[in-house]
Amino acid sequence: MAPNVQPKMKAFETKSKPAEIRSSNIEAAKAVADAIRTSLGPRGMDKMIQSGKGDVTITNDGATILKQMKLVHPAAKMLVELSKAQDVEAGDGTTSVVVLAGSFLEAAQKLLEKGIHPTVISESFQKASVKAVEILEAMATPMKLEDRHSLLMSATTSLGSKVVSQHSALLAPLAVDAVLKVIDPLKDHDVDLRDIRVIEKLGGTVDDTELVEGLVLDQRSAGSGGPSRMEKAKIGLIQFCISPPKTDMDNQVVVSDYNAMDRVLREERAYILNVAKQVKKAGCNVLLVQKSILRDAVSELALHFFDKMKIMVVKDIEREDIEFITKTLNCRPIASLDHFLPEYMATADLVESVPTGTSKVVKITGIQNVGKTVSVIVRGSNKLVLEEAARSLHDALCVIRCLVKKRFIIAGGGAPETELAYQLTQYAQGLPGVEAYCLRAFAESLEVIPMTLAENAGLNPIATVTDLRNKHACGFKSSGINVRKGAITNMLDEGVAQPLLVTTSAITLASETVRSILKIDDIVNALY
């Protein structure tokens, strides 16, 4: 009887597929990391991004570059999500986190080529990232929010790598003051950045940027003959329209003769005059009106009456601004005329319409029972500079927020990464087998940050990083690359510091993303 011959299994023909998929994912992610690597640090280059519509953005902010980059490969998109996660968690270090992820992937690729299983690499990298956070926390310097020098140092370091770095002497104190005004340093351990309203106004230079204690409205005062300045203001915020009521969509009113037309106009006039009188009777002299979609929020006739009554009107207040305005003024939005009462209004010393660049803004100052909010008017000579100044200010605010969350600072300039590389290498020597090998690879890949800083500053990267390594081996934990002097110096003495949260978050998130990419062994297309 012929032996039972089993059909040859097809599955083993594609045994190399997982390795190919993994390699493809790593290459795609590395390509993204290499693209933004040149924009790391104070001497990093800027990227010009052109959208399909022809809009141009000039920036070196990692999150902004990646958000607008057109990517197809799913693994490359993971790095975009990584920079978004870092932006949410810390607000700064968005370029560093992607560069670190690229370096970790390169280390992982070399380990895979040596035949080490991806799960082993993944677990070792997880262990290394936990150990790295421990080392960072041990070397961090605690600080208090009363220590203004440390706050300014961190904000200035964040702004140092931006296009508007020459204005950091103005923007850094402004960011520190803005955050400290909206929190209670003793109780709060987080900052809601929605309490800091940033208004971009074209015209002037970045030096004209100012912090306003009070409220700034982007709209201008309505009406041509009405007041544009009001002292001892009683402010009412309304959410109903002061214009003739309209019929429903399906209905229509047919007016057949002049008498009926005249009566309609008279009724409209009487209705609007009644509303204006009610507003005046409540003692209101500044009226903020929410924007309406279906009809005019304030009709021309209503504006005419308010001008006569010397009531200042600011119309078209956006719906999303209502919460901020009510929090600042400590008043309630009024939804109907029946509720237009003096107790729902706010009081301020001065409301005035101020020319700012090419347009006007309404400033409300001296508010009684003012809420914990501030407004910042950012100025710029052109649209590109203005947008970049606003983005840089946001990063500086996020850095101060990190210090409120976790009150520790560490040196910048590649110092923490080099110290981690040195200490993790020492730690790896006490581990058995393959794990030690993986940990050493993780430690070496951290040196990509000082290496890139040196490259971007035009220094010899190998000589600089070797020198830096020697300094750390001798116990100088705060030694980093001083790109201005082109030498290795103590970064804390130079005033280059960053929040601990930025670096710990970058290493944790980068290693998580790398572990996710390593675990993928196939890409399947979905039906829908």
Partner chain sequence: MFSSSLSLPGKRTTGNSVRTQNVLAASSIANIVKSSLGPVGLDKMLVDDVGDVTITNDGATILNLLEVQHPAAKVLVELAQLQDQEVGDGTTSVVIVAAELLKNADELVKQKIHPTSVISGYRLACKEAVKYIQDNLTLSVEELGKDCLINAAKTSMSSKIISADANFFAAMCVDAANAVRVTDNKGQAIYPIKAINVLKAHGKSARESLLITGYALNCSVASQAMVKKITNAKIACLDFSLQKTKMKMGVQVLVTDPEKLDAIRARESDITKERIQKILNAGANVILATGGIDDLCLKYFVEAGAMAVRRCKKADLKRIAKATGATLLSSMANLEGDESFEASSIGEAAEVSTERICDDELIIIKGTKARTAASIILRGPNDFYCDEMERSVHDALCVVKRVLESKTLVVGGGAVEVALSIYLESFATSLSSREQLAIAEFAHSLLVIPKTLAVNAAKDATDLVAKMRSYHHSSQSKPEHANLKWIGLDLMEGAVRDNRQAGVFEPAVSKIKSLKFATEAAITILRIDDMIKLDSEDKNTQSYQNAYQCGQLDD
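Having seen the form predicted alone, please provide the structure of the form predicted in complex with its partner chain.
No partners, no molecules, just the chain.
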């Protein structure tokens, strides 16, 4: 383009050269990886993020950090997506997946500088990741769900890096029990974590976190004079409102006589009373009412009647909780009064409203035909700790879920990555051409995990990683970095283990993201 000629197509004004774009993308993505590196591992630190509105989050969870950071660079955003994908797929290892991706990108950048074409790098990385998964599967130890020790070990490892790590003796068994309870014996290769309800309640300390077999509702019982404790409860879950009915169209009731005024008032009472009597007749003594935005779900008058009839009412149940409640109680939601029959109700030994911290929750225990669900009440002394505790528990639950999905565990503490690096290098030596070169770079970049672990723990990274490499070359496959002792030990003996799925999914997802970043050679900014 001649210097004086104005560009005609404005939309392509910001078009740059491919190499520049690639390097800009890589730099941006690496910066993200660098930013969250320090939170990896048991000695990782937390990040404090203050959002634009002034809300503060303190967390150690990679996915949460990245979500909160509101990155603007498109390549950086891909890493945020990557971490989210890992969160959905495995639930844990959200930090390591990003750190791995950053390290792969760095390796790719060096290869690019040497003049290797991006597609070749991309192809070889793909090959390497497939091989890596093979190697990992070969080194993993199969386990059974009955093996409680291994399950506990994995959950403890996942909790080890969090602020709640000193409570892992409480939270790890809790996570294991929760997941094992909700496994469907017919379909025991997946767990729906929605069957585990986590309720956050401020007040108390993390030690007070408890697993409730049964149902916990974080609404309190309504009404002032009604019962707050009910033994031998018959529970009905209704989706209709107990308040004066309204028609869909605008309507007007016209009163022209003073006698009619009395009738209007009496009709309302009679209508509500009729509903209340039906409820009583069906034998129900605990009524759960779905929230309604159109009119009062339960009018004052109705509450008054229920108080008199000694029926406990819990109102404002969210629509999305209905499914969970019906599953737990094994009852059917009742959508109209005509269907309010005893057979749709659930029976429980005790329904009780219990004070927790500053508010109250309703606990339903001793349910007959209890469904495969559990509730966990997480407690924390302040909002930041509470939220972080809930996130950590979620990670631990995910780890157990991974083990249910794929029943293999491998050692933690950087052992699998080091082993991979060692075996991939060996494998690369048997390959011809450029591919071997790329594969070796991939293998080396895997060492970023043990390297970061050592760095965060304040150990000498070079000395530690070389020592670790040496151990693996001698055939000690489970050797990893023991952060507490600052030495190389057998991680399985130390009780540091993780599910195979976390590592394989991290490597696959990271290498795929890197491949797609490498393939970008242009960013076109559509001006608006």
